[in-house]
Amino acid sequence: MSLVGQQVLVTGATGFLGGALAMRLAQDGVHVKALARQPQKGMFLSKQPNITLVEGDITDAERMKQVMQGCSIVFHVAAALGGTLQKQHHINVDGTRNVMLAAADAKVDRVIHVSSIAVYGYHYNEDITENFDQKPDKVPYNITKSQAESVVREIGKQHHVDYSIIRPAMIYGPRSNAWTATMFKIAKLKPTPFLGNGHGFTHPIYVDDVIDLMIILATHPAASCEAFNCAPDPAPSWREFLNGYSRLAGHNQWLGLPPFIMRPIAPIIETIFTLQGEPQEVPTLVNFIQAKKTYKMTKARELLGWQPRMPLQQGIDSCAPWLREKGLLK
């Protein structure tokens, strides 16, 4: 099935993700609504054919269920990243239960729910597929998007809603300013510090590879009501991938940082980000970064037949106008 001159919503679109997935669906021809909290920011959308502008935020579920008639396919991507767990709560769970009940009402054919590796947690030290436990522990950012991911299943089933759940790594690409700007920032430094020798293992997605990944989870018969990871597999090295930002800088330069030297310093940092209510378990993730273990693409694979497929160092490579654009990189 294509969605060729289907409409289709896409919430969050002003966002890194849902904005070039908005483009990417407009440039093949799909009529995309793209839901915006605040229009302004969507000006970069507005211009472009096949694309209309909508305002509307999904924590309002009378809006949602207004901006969804005529959707055939949702592709939900808005999120909060950050914040208190009551404020994430809000709009990663209440707000995809509106977009669910919506989607219930409008009769769309499938949601694509945007997840994250993030709801299996920092302590698994073995490679991860999608049937492992969800372990979010204390992270709002990971309990909301685990709650939210039972929130989906749960009113899929109970209001006959189709339904696949994509969970992204690290993406990255032009306009990404988590994993391509932070990113380049730190491996600009000569030469680039880090905690350890680099050789723990990362886990860097290009945004492409994830905007196909979530058209064919739209139409494929195989994605109903599935789960996937979206991650590279085999996973590169913090090393290979912070030096791929630090050769478009021009050096290959590290500074490895004895891992110890932070163990007695994570925990008083964790108090600091509990007090401000956002937990974020720093003494794990100083273990998780040197860990070597890899969110496999063996289901994606089997049953959709698709992994990613852009290179590393040519996708980082991909990033270097818009980093000019920053003037982050002469």
Ligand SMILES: NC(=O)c1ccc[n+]([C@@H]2O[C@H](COP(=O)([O-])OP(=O)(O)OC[C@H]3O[C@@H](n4cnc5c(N)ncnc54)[C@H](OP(=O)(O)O)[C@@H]3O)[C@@H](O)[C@H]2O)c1
Contents of the next structure:
Amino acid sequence: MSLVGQQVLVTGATGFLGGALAMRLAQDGVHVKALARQPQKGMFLSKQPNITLVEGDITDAERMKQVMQGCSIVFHVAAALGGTLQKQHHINVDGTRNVMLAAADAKVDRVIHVSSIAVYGYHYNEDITENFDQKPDKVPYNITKSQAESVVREIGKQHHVDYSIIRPAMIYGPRSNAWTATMFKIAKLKPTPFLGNGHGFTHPIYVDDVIDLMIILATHPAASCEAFNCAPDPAPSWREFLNGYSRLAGHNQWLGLPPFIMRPIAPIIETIFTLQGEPQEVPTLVNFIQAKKTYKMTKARELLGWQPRMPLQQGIDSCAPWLREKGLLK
Ligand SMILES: NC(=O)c1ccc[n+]([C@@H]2O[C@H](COP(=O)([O-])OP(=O)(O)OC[C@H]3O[C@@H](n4cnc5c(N)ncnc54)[C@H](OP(=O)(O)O)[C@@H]3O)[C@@H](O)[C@H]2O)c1
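Now that you have shown the form predicted on its own, what about the form predicted together with the named molecule?
Then the entire complex follows, led off by the chain already shown.
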């Protein structure tokens, strides 16, 4: 089944992933209601013929019911990616509840909920499949993304709302601040500083690959009430990922800092984060970046016939025009 000609809602449309998804759907002939809490941030979308910007906040339950009327599919992308537990709970958990209840009210065919590999936490040292227990530990983002999934499953069951959950890894591509702009800023330093030899695995997934899978999840019968990882399998190393960006910057020099230097610093950094109301697990993260594990894509391959298509260096190279626009690349 195709989405062409259907009316869909994209929450988080002013953001990196939601914006790219809304553009892609509109170009494919899908009618998109693009939710924006600040419509001026969505001006880049309003030039597209098939996109209608609608003002709204997912924490406003009544507004969600209004904007969802007439939609057959909801792509729930909006989330808070930082801030205190209270703030992230309000948006990621309460907001998701509003989206699911509105979807029940509007009788949408399916909600595609964007979760994250963060729900598994940072402690596993082996390859991770969708069946693994979620161990979000004390990081507010990980906790609230995991709780949001529970809300999706609960309301889906109680109110007969079909859903599919995608758990992307580190999404990179043009307009990604975390995994493109920030990585490029580190990689262009000559030499590129990093903890250790960079042979631990990392999990960058190109934004168009994530969008491809989201579109499949919207209509594929086997995606109903299921969750899917969305990650590179096999995973590349940090060295391959950062070197991809260094190559764009015109060098390939690496400075491996011994991981033990983090031992005395990690508790201090952790205390600072905790005092700021957003606890992080710094020592665990140091281990995480050295671990050789993959988020397995077997389920999506076998059930949906999907796997990431974008080769790493090609994806990184495609970010060059945007990095130039931002003044980061000459
Ligand atoms: N980026 C990654 O590497 C990554 C990896 C795994 C999963 N994810 C998930 O992917 C999704 C999108 O992430 P992203 O990187 O695109 O983040 P982003 O650029 O920060 O976009 C987040 C979007 O959510 C919107 N939003 C936040 N609170 C809202 C509220 N109360 N009501 C309505 N909209 C609200 C933001 O609106 P404003 O523009 O008004 O702030 C923005 O449009 C999130 O669910 C995230 O957890 C991201």
